[in-house]
Amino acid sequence: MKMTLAEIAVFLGGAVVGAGNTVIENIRPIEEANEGDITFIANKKYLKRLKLTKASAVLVPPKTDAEGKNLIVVDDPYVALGKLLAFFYPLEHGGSGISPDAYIEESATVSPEATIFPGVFIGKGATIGKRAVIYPGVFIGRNSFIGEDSILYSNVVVYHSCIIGQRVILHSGVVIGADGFGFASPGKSNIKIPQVGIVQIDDDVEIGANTTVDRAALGKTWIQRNVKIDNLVQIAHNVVIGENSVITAQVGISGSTKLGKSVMVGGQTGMVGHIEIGDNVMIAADSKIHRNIKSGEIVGGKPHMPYKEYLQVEACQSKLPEMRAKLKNLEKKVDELFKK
């Protein structure tokens, strides 16, 4: 792939500071980066390394300045390097069509323009939809639906009965619609109950590795529009997650727990059932949720607080030995006053 500075700003909408005729062939990181590359910054940290990148050009924010360098100015280079990543690199799948190693059951239905890899397994009532990508090893349950441009990589299980909205990617391992954790009498007789519902994922979700998400005990566990998922997050029955939310690697959801719309979720968080977070909320990693959240708040810690106080609560733990011996030294000079 080759193009000029000029045609790539165009591309981007952005503004070419410098040669507009030079010409790009790669996309590299700002330290590696050399003659023909482009790289980026979106963080300010990096600035101090603009003048040292041998980079044939920067992706810049606004009002950022470096003589000799060229530049094309966009409102968020992050962004725009993304779309640069998607025109430059496009996704090859490396197949076409039906496989005839694929089983697929009687009664099936399956897009003539879908790609499915050989070692697929597509149960009866189930639908793919045109130019789905399904890889070797995907269990597709009975009555299952798949939605036009999906990907499921390898080794993705989706339980009988759910729905798989357009666009979804599914990394490898993750497993849609396992029983949630339904028990009668738990610690006691452990009586199953049944999970009759599904789990329905909206259009243009993407789900991380190893993710889990359970089918409800009745009704739906429901994903929605453009939700963000990472690797390794477990997803319980009945778990509401709002359109357009990031979730982050390791995270706990337990049952019947609803996020609002645009929730941002840190790492390793926990979250008890039955329990409702607002939209915009924002939660610091490794914080345990044990109560509803309203709107807008920014909350952190175990258990959760105000981020602001959470914040103060972890300064003044480094100083706990600290405090504790001055502590111990006012009681003994207490003791001494009282004895006297």
Contents of the next structure:
Amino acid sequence: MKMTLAEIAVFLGGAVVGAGNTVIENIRPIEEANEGDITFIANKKYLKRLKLTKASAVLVPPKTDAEGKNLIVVDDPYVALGKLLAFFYPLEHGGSGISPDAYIEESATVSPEATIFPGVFIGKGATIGKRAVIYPGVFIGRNSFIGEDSILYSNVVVYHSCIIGQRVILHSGVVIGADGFGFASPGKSNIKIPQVGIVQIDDDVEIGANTTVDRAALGKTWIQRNVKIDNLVQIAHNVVIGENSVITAQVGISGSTKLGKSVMVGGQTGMVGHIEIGDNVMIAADSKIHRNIKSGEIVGGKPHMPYKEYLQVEACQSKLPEMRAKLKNLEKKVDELFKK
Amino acid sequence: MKMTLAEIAVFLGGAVVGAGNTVIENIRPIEEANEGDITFIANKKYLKRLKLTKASAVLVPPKTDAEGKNLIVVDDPYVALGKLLAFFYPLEHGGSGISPDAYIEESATVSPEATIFPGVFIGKGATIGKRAVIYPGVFIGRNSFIGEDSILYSNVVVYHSCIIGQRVILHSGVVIGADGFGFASPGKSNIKIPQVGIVQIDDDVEIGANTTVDRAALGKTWIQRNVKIDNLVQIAHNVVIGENSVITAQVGISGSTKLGKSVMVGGQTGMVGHIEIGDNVMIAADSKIHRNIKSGEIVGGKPHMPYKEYLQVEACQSKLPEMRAKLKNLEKKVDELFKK
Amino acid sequence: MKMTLAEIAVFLGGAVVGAGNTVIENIRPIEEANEGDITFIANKKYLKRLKLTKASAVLVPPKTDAEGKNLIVVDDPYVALGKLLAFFYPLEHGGSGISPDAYIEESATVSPEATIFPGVFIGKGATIGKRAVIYPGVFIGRNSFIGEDSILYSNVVVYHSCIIGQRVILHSGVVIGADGFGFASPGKSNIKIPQVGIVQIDDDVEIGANTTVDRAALGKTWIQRNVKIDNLVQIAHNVVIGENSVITAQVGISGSTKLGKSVMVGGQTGMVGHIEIGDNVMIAADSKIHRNIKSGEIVGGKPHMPYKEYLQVEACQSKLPEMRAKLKNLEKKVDELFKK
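The structure above corresponds to the form predicted on its own; please give the structure of the form predicted in complex with another copy of the chain next.
Below, the chain from earlier opens the complete complex, with every other chain and molecule after it.
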């Protein structure tokens, strides 16, 4: 694709500084960019790189000083980059229509505007909305619902009776609706409790590769609107994740735990079951959460504590042997003093 | 489904308190239950909820006091719930027979009573037992064996020569029998050691979505009878897990480690290789196990220690900065005392 | 297979001690080996087992003393075992040719020497090299490239435009090239940044079951030559892993982090994004890495520290309650001393 800087500025609602007739053909990272490329700096701390780049133009935040460079000034260069990427490199799924090599059971309802690749299985009573794209090897169980414009990449599995909203993206290997882990008399007879609830995933959710979201025992496991979940995350039965929350890779959330809106969870964090995390909570990576957290708190550690305290505690770890030695030494000295 | 309380009591072997002719149509969680619903309390600490519920009836343990409520008194309400759920909402796989769209290699033996969905691949010499249900996209390698009444959900993979017992449930994305992680001269030439052993999974095992169980280098990786494993767990080559053990999500068990019977392992725990964990051991979530554990021990932490000690150690973490400050202060004071 | 000890010694370039005409039929672990079996000891600390084994012969390192046993002395018994296993139990994929039941889009280029099983999907413009083996249920996206002699086990997914080298092994459930986790205004509007880069995997890499390697935002995520990655590992966008490195199960590496050559990473370790790990670094299991590590360092812990220090810090953990009590006691005593 070829566009002039002036055209790009109009498209992004930004302002050109420099030669508006510069032609842009590609978008590249700042260190790799060359003539014909546009790049970006999201943050003024990368100003140094801005001076060194060979890019033909740079997306920058307001009040960025860069003599002799062609710039497009935008409010948020990262958001502008996202828009420009989508325009320069539109996502193409490369299929269309309903493949005769898909297995669609009777009484399933598939929109004729959907794209169903070969090797897809759609069970009885399932519904696939308009413009949904279902890649090869996807399984959609009986009576499950896939909303309009959703994309299910290859080998996603949606068990029966689950509800997936509109514009949802499920990456390959995601498993929605497997049985929750519920057994009576655990460690002894391990009697299976049937998991008869469902999973509901609201609009605009994106879930990363090989993440698992278990169906509820009773009721529903619920991922609310615009939640973003990374790869290899475990969401247990009856968990609720509030809208706009962001869950990083390899997090595990145990049964019936409820997260509020706009919660941010760092990678490899674990949460016990049956607790409540308030709105706008931020949790540092590798935290282990054992009790409720109030809205707005920023926490970290095991057990979790306010983030600032957590940093101090972390800083103490490497001092432990020294502390132990000092303590021993002090004990000796104090004994000496008593003997005086 | 409609049943009277009296009928349900007979089915569960319990006793009605209240109106035996009450009609029950659904099973719901205690907060959501309404007229026509039965619910349960597994534990007397939820007595408060019992008073507030709008459910038409409640499964309760013996000696539960709840005036004006219809009750069914059973020894273990959670077990009773399991039975009732299975009766009200029977699991239906929605298929039957051997699909002509499955790929079954010559010399595979598939019971005519098995259900084989489209898109299944069954390799040479493999055996599928009576009433087994094999969902779309499942791969069963050469000479592998799937026992009677086992269920393999969509996109499960069983590599060649593995043995799966009866009534085993493998959830979607489970991989049985991939190569163990064995390399000579690691970090240098990384020479692959062929993994020529197998995986054996005994009767009544259930394994959660996207869990991986590697084949042995030599001999077998062995998951014994009635073990329950949650999602995203890593079981390395030559591991043995004793019967009735319960392994929670995201646990990792390294090569050749052996767990006894009825071991309970909390989520995100890690174990090094070549160690032995005795029978009836309980391990807290996120523990890191570096050495053998004797039968009957309850442990937690990194490195692991008796659970009670572990709780005390955890309680100290947030005190570390204060301890460090106190230590510094004491040193000053002791120096002063020496100068006196 | 039957071979004499003398023949095996020639094959391995080793020396027979004992009866060279002994016939070997199988390779078994030292405790299970019997007549007709050859076994091995990789390390002299297992000499005891050597005396007790019923094996007909044992692969041993130089200068191993074992009267009355048939031995083959080799420089590295573990490497020799690998060679012998590959010879005794050759890997057979059990298929050949291009299945008419694979879905191959027009303009894909598949070598007639490749093995393509039923149910494989190969997108437009993709290339499959000579002798590559593509198992059932594998998805290869548009314009992706699979090099010669590579093996993709069942249900592997390679998104579009990715490059897989020669002799690469991808185990079942591996997902290559799903979108990196990139959102502007996270926790608020969560605006998706299109991930338009690729994944490049160089020759001789092996990746374990259900591991995920995300495509780059821009540019490439890059796994270099002969890297070995275990199961359930998360590799985020724009990560680079240097050649010969070894990454154990359940590790998570965040975006844009770069590992040097021959780095060894223990299981369940986590790394933040945008850091650099030098060559030959070793990282203990369950470490949490927050900053750069210089070449040659051996580290562990959270936050990481030199491995020897880390062991001391670990040893202090269980002493914390005692330290706290001692500190309290000392404070009292020092107060007393001041009152004197």
